[in-house]
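This document opens with one chain alone, in structure tokens, the form predicted on its own.
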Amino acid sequence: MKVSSFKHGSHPAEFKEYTEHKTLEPLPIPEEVFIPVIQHIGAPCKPVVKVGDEVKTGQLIAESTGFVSSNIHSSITGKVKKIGDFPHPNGTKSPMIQIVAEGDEEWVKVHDHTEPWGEMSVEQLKKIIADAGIVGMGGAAFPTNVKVSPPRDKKIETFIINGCECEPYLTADHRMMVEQAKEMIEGTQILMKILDVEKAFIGIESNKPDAIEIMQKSTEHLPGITIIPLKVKYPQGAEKMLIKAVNKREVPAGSLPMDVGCVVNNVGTAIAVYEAVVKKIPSINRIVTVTGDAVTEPKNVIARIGTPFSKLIEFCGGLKPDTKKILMGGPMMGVAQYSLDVPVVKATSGILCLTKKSVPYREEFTCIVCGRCVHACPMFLVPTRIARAVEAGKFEMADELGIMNCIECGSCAYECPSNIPLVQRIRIGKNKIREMKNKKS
């Protein structure tokens, strides 16, 4: 089988064994949710509704408040507790939406269209899109119905769907390509008629055969959607690269993929058009693969959006004594969690458990020059030059040498030998330069 890839990168262990064969299991209805009002990349949403009121599934609690922003709507049916500070997976206080369970779940539909899709036209889809709450599902969390509205001069000539799932651990999107392959395709031409693009690909790496089977077949009488196998790498699922890989175009730096007329979206965020559009359902689930050594029985879950941790975790047997960190995502781009209280948000892939043993103490060294962390770079810079740069305070060089075309993929300090934290300094450089280019501004 011929793959495809991008050039550097890197080959962490993948760990998928663990949940890559675990069938997709709902969480049931929780007894209260913890809803942010930003789950998205974005201004935050305003809530439109106040303790005491009584909502249904799938009512909107919380709109949009400017271009880039996306709709956030109720995961059950109950009443309002309280609209407050709780704590997020990013790591702060933020302010969320408490509805406590009460009485039989009711829905509210997302629209009232009754034609087929195919008869509606491009605006009303978008509508939905919008009305509908959908953000990237691949972790960026990006509004849909702003990625799929580009400028007039920016002609979309390819679309790919991103079924690469490169992180180690995490399996969702593995899962759903197999077990909800209608509803991606579909979800995937409405998508191609928004774009007005003929052709599809779907970008699939090669530790997945079963789901580049099921893709296959489930395409082949649809001449404009073609199944790319792809190389087992990292960060094989990130934009830039994927695109280099199906396609062979580079963005340029400080480009967007719209740059080179391309636009990619994520297998489950594809199944959330689908839902939107046909079932008019909005963007109240999330799958997320709970696993890692830690967790009694690893599962793919199907969970409501504001479900804490704590509940998906209890579901899966909950946790082993020796448990050492719990992250939200994979090892290489998650977030390191300080409670279990956290809800799951749109953004919210994995949530991986591991213990003192998978999480061993790394000492750092001096670097020894070995150029390890310049061949990972699939950006091609020299990860060492910029950490130095901010650990010395250079901003402005660190800036200069490219730091802010660092998509933070992790690959650097997982090659380097030394165990030097190059990504989290190199973070840490981009926060304070953005902060001195706001004062400037």
Second form
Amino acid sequence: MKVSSFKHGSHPAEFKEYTEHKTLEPLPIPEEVFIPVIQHIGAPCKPVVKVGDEVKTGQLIAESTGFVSSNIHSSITGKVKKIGDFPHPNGTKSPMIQIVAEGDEEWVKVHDHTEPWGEMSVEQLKKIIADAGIVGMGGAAFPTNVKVSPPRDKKIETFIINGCECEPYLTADHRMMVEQAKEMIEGTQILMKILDVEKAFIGIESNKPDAIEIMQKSTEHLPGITIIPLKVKYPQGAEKMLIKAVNKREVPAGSLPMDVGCVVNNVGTAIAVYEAVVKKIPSINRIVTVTGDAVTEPKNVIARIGTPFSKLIEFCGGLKPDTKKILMGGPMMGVAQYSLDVPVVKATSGILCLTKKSVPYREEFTCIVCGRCVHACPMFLVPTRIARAVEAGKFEMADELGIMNCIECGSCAYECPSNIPLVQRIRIGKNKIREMKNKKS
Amino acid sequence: MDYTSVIYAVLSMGGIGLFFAIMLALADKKLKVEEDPRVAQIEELLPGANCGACGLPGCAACADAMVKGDVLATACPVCSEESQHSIAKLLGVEVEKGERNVAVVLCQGGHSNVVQRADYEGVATCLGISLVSGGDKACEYGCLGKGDCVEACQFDAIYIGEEGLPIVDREKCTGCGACATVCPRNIIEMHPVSHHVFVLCKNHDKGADARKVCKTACIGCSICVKNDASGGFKIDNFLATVDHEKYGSTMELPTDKCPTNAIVAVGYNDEK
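Same protein, different form: I have the form predicted on its own, so give me the form predicted in complex with its partner chain.
Next comes the full complex, and the chain you just saw is listed first.
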């Protein structure tokens, strides 16, 4: 099999065997959900329900307040108990709508068109996507309706579906491709129609042969969709790396994929689009890989948005006694959690639970200038110099070295033999530089 | 041996040397830059730490600005009263008696008071830890205890105590404010040295939530407001604040009724 890829990157151990052959299992409807009003990149939503209101599944509970923003819907049928601050997986306390389940499940449809999507106009389809509150399910949670509305002067030529799932441990996208191939292809076709492109590419890392086979079989009759097997390398699933691997285009520093005529969407996003347009269900479900050596029975779970992490872990048999660390997302870019009360949000691709054995304390040593981080960096930066500039407080120098182009993939820190927390240093630097620039303007 | 070539060389080189010496001497006279001698004298009086507390790039710049009259003779908040008087004398102005500011750490969430919600291993700076899921202490407003302020202080006036909290040496503190600028949680504030009564908490959460995370958090119960006749206390978004204008500079606590002991007389013991 011929595989494409990009330059640099790293090869972390995959650990996908925990869940890669586990079928998707729906989580029972939780008794209560905590739905954050900010789950996406952009402006926070404004709640449109009051305490005591009865809400149905799929009902709009917070509406977007700007162009780059995304609607929020109730994921269960019940009553609004409280609107207030609760712990959010990003580590802060953030406004959320607490809903307690009551009575039988009743659904609210996201649109009431009766014709098939082939007969709808592009504007109608875009409105459905915006109304359904669909955001990029890969992890960044960028509103999809914004992504598929490029400015007029930017012609989109290449549409790529991201099925790489290069983060170790995670298998949500993999299982979706295997089990929901038909839905995903239809979602892709809807997105192709919106973007007005003839061709779409589905990039899949070659460690998922079953997904590649199923995808190839289901797109045999569709000449517009090509499956591209990709080399297993981290971060193959990063937008810029994927574009480089699929059509050899390089996204310049500081610009967006649409500047080189590309749009990349995640597998989960395509399925969410299908569900919104065909099934009329807004974005209230999320496939979460609950995995790691600290979980008794790792699973791929279909969870409602707003379900507390504790419910998912309970569903997977609970935690082992020597659990040390819990992350939202994968081990490379995931966010450490301090509480299991935090809810599943639209960007929760996985809950990774690790034991003491998997996350040993690693003492930091001095940089030996070996250059392994340089060789690992997919953005062609020199992480060690940037990190040292930040440590010395020379933020202008770090800026000149391209610190703002860092995608925080973690390859450098993973490769570093001296265990230097390079990415953390770079994040500190980015934060400082942003602060300085804000002050200036 | 023929010495003529040596003599020629010596004469010509000497001539060129003499010519340039005269040129230099003329240039020195003609292009002389008059520098006010007071600049150097004032610079001598300034602390020389180049801390930037005056808002200018270093002590030399501050001295220059003082002589030019761009800033007041008291622009340096760091130097002693004595030097301020000397500077004023040099400049021929009167000094209004200003009060020294000192840093106050508005948090008591040390190891024995605050709930630790996670273990942290990583870059050991407050800024670093504040960017990782909101830090390892359960209180989202309090001190992170990694000592960015200690690092920033050029006068050795702040150190991390046994409780893992910064302690300000009110004698050594010059009031430059470097620690306050660098603190990612903004819990260090600059206050006149005569102010003693403070609410040592910045937690704006509701009482029950605040109490859950820290033993000494202000829970916004309003007992201080009710018990204080001077009206110097106010509750703002579940946090008590002291109005120093109204409250003045006494060292006596207005009330010992604060259930969490969040109201403290700072510097009381040192000066007693």
